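Just the one chain here, the form predicted on its own, laid out as structure tokens.
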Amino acid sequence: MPHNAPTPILVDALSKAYGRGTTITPVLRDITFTVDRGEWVFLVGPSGSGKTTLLSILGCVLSPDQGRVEVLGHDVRRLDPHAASQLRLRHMGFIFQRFHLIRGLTAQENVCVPLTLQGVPEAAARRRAAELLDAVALADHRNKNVRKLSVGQCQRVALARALVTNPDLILADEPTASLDGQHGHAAMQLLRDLTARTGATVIVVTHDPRIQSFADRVLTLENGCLCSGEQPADRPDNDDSTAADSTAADSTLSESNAAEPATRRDSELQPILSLG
């Protein structure tokens, strides 16, 4: 994205409820905010707080029923649905909670998914597969099925799928939720390294006290409003060494297949499961 580009994210005074007449229930409640490029912003708060509808609305798969918000310069409540699958298709990257990686494809093909929606060429979009699994550290797992992964290397699989297309603007949900503390900080290294390379913007949504210090900013949601936006301290160092250590690790890990099919708690995101 330019340096003279408009803010990747602007929130004014957003609020969306479900339902009608008298069953409407609030979920989100005049929230405003703005990211800067580059920015990692942790959406965190208990659950039923609205930070999955509010990552949703990012996504442009929900509309504001109140408000402002801009996402990439666009008005989300100006995209019809097609401007809205093209903007997630070509400039967002995501990160999902069970990786949904698509099942008899393998780890490359899974990657090579966007670029393909995309129209890119099928040798250009294997190469550029080739790539970000290597810098995953799985280029030698790149032809291997990934039922066959680990639940550690599926998630590299995911992030690798999620950085191919360059994005501007990285969405994850809960991404480390089926990871052990040591793979779950090992994945926002990873994430961390590779977007500073690119400059991409991160919003994360996450219940993981542990990665938090992965923020530059930690915004707290609470019954749908806007309590807090901190700092957190002691935010790591990149560490080099991430991907070799990611690797060794993914031998405590349980050989299951971790491309599991999609949860009640991803029903909001599932137009996006598509990337198109």
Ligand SMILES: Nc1ncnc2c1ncn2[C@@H]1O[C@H](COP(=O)(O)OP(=O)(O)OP(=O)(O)O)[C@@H](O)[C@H]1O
The other form holds:
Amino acid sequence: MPHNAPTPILVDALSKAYGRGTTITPVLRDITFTVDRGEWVFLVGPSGSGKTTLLSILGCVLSPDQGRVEVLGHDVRRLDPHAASQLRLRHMGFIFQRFHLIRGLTAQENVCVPLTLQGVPEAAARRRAAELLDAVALADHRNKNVRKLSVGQCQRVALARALVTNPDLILADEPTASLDGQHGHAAMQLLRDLTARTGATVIVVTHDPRIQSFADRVLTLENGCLCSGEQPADRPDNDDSTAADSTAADSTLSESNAAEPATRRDSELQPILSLG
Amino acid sequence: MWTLALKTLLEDRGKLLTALVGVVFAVVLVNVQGGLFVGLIRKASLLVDNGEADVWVGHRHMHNVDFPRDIPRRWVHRVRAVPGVAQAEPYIIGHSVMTLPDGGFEPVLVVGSDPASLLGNAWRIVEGRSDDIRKPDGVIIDVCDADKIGHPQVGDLREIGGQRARIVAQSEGILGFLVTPYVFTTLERAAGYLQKPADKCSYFVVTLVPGANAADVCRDIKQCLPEVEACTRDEYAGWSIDYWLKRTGLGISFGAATLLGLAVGLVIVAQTLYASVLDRITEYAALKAIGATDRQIFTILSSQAVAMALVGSLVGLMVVFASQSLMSNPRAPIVVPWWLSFGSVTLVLIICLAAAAAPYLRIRRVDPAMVLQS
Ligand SMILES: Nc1ncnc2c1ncn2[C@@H]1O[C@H](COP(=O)(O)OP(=O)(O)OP(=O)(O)O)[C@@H](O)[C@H]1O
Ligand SMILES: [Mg+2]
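Now that you have shown the form predicted on its own, what about the form predicted in complex with the ligand?
Below: every chain and molecule of the assembly, starting with the one above.
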């Protein structure tokens, strides 16, 4: 990635409402923030506060009503649907709450999907997918129909699928909601390991306080507004303030994450890095 | 993309089977209906298709091989003089009545050919020989008509047009479009059965020298004999078929039944594709969220449609050929020409692609944002 890469996310005075006529419900109001390259930003807030809506706008699947939103240097309001889908395909990775893997395909074929859509030749796509499945410790389940995988395994397949194109931006909506605490934590750890070298920017919508220790910054949405405490201006550089609302156990986890020796990541990343 | 399309198709096995049944149904219906139709209508040109004549010469307004009008026999010499003609013989076709031993009677179609060349005589002989018509009173009838004329054996006697006829040989499968049995005999005997003046005949059947162009010969014959019509074998077969097609509207009724079959097939395929897409709508939405373009989605759906069409057609054609060999008989022949099979498969392919249109439009409307919201 070039050094003069644009700020991955730049949101300025964004507003969004659903419905039309008399039934307009404002969902997002005057949201402003930026996200730096490689930053992990978590969106939290009560149900219905507009987290998914915001994530959808960042993912260029929904367009804002007002305000400026730039994603990876593109003004999302100027993107036509085709350009938006190409941007998603080439530069973004999605992790959905329900994974949305394609039934009937094997784990490997599922991971291949974004590459296939990019037009990568089948053999190369399969090789790359195999490497990622190795990295998420699913090498043995590569040729299993995803119907036959456990939830945790499916999540790892989804992770591999989101990462297979080496995206610059990863958008995850409740990625751990279908997993228990332990698996949720492991999945986030895996995501962190896998993105460590690519330097991808990660936005995670979550309700799950146990994984908030992974965040560089937590943005709290309430009633469609960003709570002032988490405005970009006073972004905490240390994890402590964001981890304050998570449990004690989690904060110790977060510290251990932060202190995780780079050697382990490297060993897990070996297959991916070999791609160059 | 193919892997994705085909594997997801295979995954929904129940739906796939339903759709295949639809395709098979359509293919079988078109081919069997069409085959029966072709088999039936080809009977109208049976004598033309199976006689060895390259060119048929007859009355200026001839339009159906089974309903000729007399022409003078002596004109045959002028036909023989036309360059390119190898052989030209008078030929008689006419309606008479056969009297049966039990006192009953049966209208018959008498066919008289030149006894020397036997041009236009019966073929596919199963008992006796075709040249047995040269024997006294000799006639050839078809075993498939045996029940209509009292199950005669070779050697049995009948009476046609008040004259004696002896069965000398039997063919199998010469059944005309009319249900009237054909009786093959010599030119002179036919004239006798039909009480036709000895200087008249129905046609001149003409064979050509190798390399001669049939259309050119026809033109030359008409030039030197303006009172006659001369046409190639294929032309006259076509006219005879047209005669029945236009007058009976057979094509319409068969065609309507076939179209109905296609429509049912279309509905089944469309409905199945649509249902399986609805079933996977969030997966398609996820694909769109990941970045699949509408064109790629269409590729997936059309691959599935084409796969179903091809597999279904293959199975369908196997069923068609199986039923053809089991059920086809001279009375109701199922004739499936290559163009019918080819056409039906093409049609089914188009139908399947059309059936993919509805689910495609449905997915186009899908908002990829829905995968995030669910
Ligand atoms: N397509 C839509 N049409 C109308 N209203 C919608 C639509 N999608 C969401 N909303 C409304 O917008 C508000 C915000 O929805 P959103 O899904 O962004 O919230 P959320 O923070 O992700 O909630 P949750 O935590 O439950 O997932 C909700 O009140 C919701 O009912
Ligand atoms: Mg949500």
